[in-house]
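One chain is shown next in structure tokens, namely the form predicted alone.
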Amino acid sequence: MTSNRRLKSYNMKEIKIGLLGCGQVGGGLIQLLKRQADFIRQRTGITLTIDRILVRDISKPRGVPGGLLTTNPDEVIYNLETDIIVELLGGLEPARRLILKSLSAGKHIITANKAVLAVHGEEIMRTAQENKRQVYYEASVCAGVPIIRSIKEGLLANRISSIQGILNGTTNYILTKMADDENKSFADALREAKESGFAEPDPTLDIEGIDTAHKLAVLSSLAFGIPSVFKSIYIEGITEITQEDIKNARDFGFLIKLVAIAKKLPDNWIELRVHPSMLPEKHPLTSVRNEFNAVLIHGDAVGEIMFYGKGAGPITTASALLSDIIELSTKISTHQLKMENLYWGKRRILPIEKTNVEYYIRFPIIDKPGVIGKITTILGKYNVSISGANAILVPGKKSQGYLPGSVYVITERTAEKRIRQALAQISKLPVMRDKPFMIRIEREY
């Protein structure tokens, strides 16, 4: 029997997109959109069209009609045909100014710019609400890993109590190479990361932990309902980690990773910190190698859940941007846009001195009589207990008639304030040939 019923068809709609910037990610987005245009149209009934692109140099070949290009941002922002603007400039300015200008002009925003969100997110979101516009930013953290949408939607029924993540591919690549090759220094691993395309010519934001902190600010703001907190995040990079530390970590049963940590504590306190951490070998994040990223989240309903994938790259980032474009376009065409209550949590950021964890400490010493006794006496004075220790000397390299070496200890859990006080006093001992170096130990997940 043949049915006379016809399937209901979508009302076809065209959504026009303006780009602020067209570097590698912008070029990747243009190519990906061309490749997927028919598929997107079949799935959603929406035609996506790029109608204006801000560039620095119009003469540079970009694989698009020259009439789309402009050096004047106002031609993108105030184009009456444009529905969505994708910000691809990076950095703080002029990105912040142009995002705010676009929102005020009635445009929706999609961005991969974690720095501007981390530092100016509260201002941007407030402006979006005032103008009843949307800001989408899936590509700002972990690129192709859908962590933003998962927190906003998939985990909406959960109270999130903690986030631990490896959020920077450059630093993870460097630490992986140092762990794989006992002769590879930090400088050698960084050089290899640059040669392989996993580190920028100036890698400062990555190796000093700032890029990771930008991403943690975005995730913690979303997970805990707090305004921009970047300035309150404690940040340490990986530049002082040596092969000595890598080997000692392994001897004690740990691996070293640059980890972003957000933990909800009693009485509305929250920990926000980015620093090298020693993780037990069976910790879920220790299996994350090279340029890959991972985020481990604890929700009260789902328990532990981990997101894993490539966290950078033009096509990977373009994929996340296009995903945002499709979702936002669908909501625009079906009139399903709604405003969110963005900042519903009231939290105080715990100072790093009040954190309470275990520590690995390396003491560079000259092997004079009683050196270990002097160190342990001061640690005891500040109620710092030791659960493990080791020592090594460098034969044949005497300094001032004594052999140089190092003493390594693992402490019991203690307040960081006590550790800092003890290390400040130990640093003044004549047996010290350099300042002590510590790495926090994270066993919980």
Given for the second form:
There are 2 protein chains.
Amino acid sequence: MTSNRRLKSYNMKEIKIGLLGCGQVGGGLIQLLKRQADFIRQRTGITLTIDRILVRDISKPRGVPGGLLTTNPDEVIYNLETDIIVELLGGLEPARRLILKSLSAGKHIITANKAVLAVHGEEIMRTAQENKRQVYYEASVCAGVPIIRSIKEGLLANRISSIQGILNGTTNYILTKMADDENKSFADALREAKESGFAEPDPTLDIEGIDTAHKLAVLSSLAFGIPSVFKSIYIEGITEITQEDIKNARDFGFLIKLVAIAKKLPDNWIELRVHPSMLPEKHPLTSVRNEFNAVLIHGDAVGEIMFYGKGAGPITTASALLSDIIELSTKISTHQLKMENLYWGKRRILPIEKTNVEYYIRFPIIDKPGVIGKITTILGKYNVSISGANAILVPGKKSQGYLPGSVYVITERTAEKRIRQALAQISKLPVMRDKPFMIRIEREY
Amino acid sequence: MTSNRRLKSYNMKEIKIGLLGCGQVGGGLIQLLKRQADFIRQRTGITLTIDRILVRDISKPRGVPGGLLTTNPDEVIYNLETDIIVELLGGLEPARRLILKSLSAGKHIITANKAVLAVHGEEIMRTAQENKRQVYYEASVCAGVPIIRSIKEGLLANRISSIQGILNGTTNYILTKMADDENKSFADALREAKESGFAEPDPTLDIEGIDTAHKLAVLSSLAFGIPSVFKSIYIEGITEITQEDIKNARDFGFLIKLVAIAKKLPDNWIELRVHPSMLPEKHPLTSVRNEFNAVLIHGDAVGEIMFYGKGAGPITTASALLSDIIELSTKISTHQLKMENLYWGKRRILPIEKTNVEYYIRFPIIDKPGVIGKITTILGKYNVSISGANAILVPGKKSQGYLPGSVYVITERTAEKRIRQALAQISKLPVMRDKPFMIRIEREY
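Form predicted alone already given; the form predicted together with a further copy of the same chain follows:
Whole complex next, starting from this chain.
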């Protein structure tokens, strides 16, 4: 099925690759390719060579012959020698434009760019199909952990009913450090993550949950056979998690993690949400610590299955890119390219208001007599039942003559709409010193 | 590369399958194929049909037309309609013979049979290559967890340096129950496992570690590119583990698991061993409970990576078989078959005496004054250093006028040869009421 527009013979089993972008991951790929070249030739018979690299600064040393570098993307895209282009620019533009151009020029694409797949995935996949070219993206989720390949092939006999993932190393590192040391605030843990290289100088995409949502869009598209639904994903970050919440979680038997959730419900409804979740201690994702990622999948045949590993780092990401390069190269050299039926699933994204779980709610109050009664009365009015509660004074200045405190509540399963309505009304109570904060509880896996 | 010996066209994308054997897993496969037939057709364009089934008892109802059943293997193997034969007989013979015959008859093989792969893997793989046929075996290790595919493709860019696995559900279930309830003996836990369906009526292969070793042979052959080395694997089962050991493990900060270990050492030495191991509490495998399996792999690019899921069960095993069937069918229907370079690695199997780890040793003694001194003197003579120790009286009758007791020791890293020599000498002390029992400690991952 390979195109016959070109005359080049594939028998040589030498595959040449172009790189769009050459930052940390690109550097890792060049390094790994050098290190494993003999090993790969020995196992697969394929010789891999990098033939052209798009860079911003041509003078920076990169351990490759200077003649390979160019600042003109067209020299990479229209290079007649290459079959595969690895896109490592990150972000939406010019990545999207150059990927589309490469596909139209007859190149296969390998990318680690979850953002462009999450937002422009459908356009990219359709362009690939029109041009009979492949898009591989193992490196876009959980770096070297072969999660994409496993869903695509290993679980092909399964209808996947749910995905729960810890998909971002930065936030998991921060939450682990906060859980391990009760004197560590979110700000402290973020600072530590930056110092240890587990958070970027601008960590917004990570701590606000956007990066996790990008990856959830990629995974759910693949698992449910639907176009990427990034825009429909409900997203909350971890910036409002306090030591109070971490401690309360522990007291109630939970651990707080930033979890990406994609769940199939009856009538083709799909839940898609990224937010801090309280997980019961026996939940398999609670053992995922520090910068590690994990994806827990439920398939109707395989049952519960989990993939675990480091989710970032130049060499582990390069491991995924290289596995894609080798697989694609093998297929090219043996004329094995096959187009897939991309979108076979139905989708109706459940609005977040219809989520139905248990909730932990922290109510920052002033400790005026009757405050608990006021809160519980309003919860009762909206049919929110309470299964556990706790209240404490917290350090701080008196307000209206009363000490500051917090009331913590665990609710029974409730439609989120009712929680939201109740919290909106409780927010207006004069005994509140700040707005209530809520964390969803995920008991099922 | 498909053979041109036969005239049948593959364009129809209907793939017919023969089954050798139809017990629980075969039943699961028939059921799963029925349930997912439309789903698979929708996603891959392939129609899968079972065309002939070898059974022992033709009269037993199996939810398939009676005309498909036969007691003559040749009717399955030489059926001109089928491309793929799924071997579900288990055990060594006649499985080996029928697999070889099928390959020679031009059929591809899919199998869940770890025993035959562990013992006759090299013969089977070479016969497959001679006949330009494929052998797929995703179901042979960890059932539905796509571990074979992940090593084969997802981690192809990696030199794998170690594998640590909990590969047997029965033994993990027993050890979990013993760890959860300190009144539960090995015999109690085994009985419970049988009652819950997690142990077979004759559990010997499981509790003696043989099944785990079969799977380790399959994994290590694939990961290290060497012929199966089942005969060189050092194997100990879990039958001698007592509540005393479980409690001591906990006191010293460990959990006992039956772990399969394959590790590359310098100079092409490979460690291959299956035995109860004490794992530090933070070791990722300690979170693997009950009947679940997991494989922890270290690759030079990807770092630490773990796969987790149920290791047995008819439907989860069928999930793996079906993923193999689909992949092989796709390749057949698009003429994508490619022979691999099977054995590219070097191997020198390290004798168990050269293992170098820390050890936990239980010394069953009679509580005669000076007993600890006698034991430690002999350990010292063999240069075995002690990092932790404990001693207790245990319930039982007096012997030689003294109460029975136990001495527990944790050693520093020591060559196993020295431990063995010391224990042999200590065994002869008149203060010993039984032979010493030793568990290796695995700190690294």
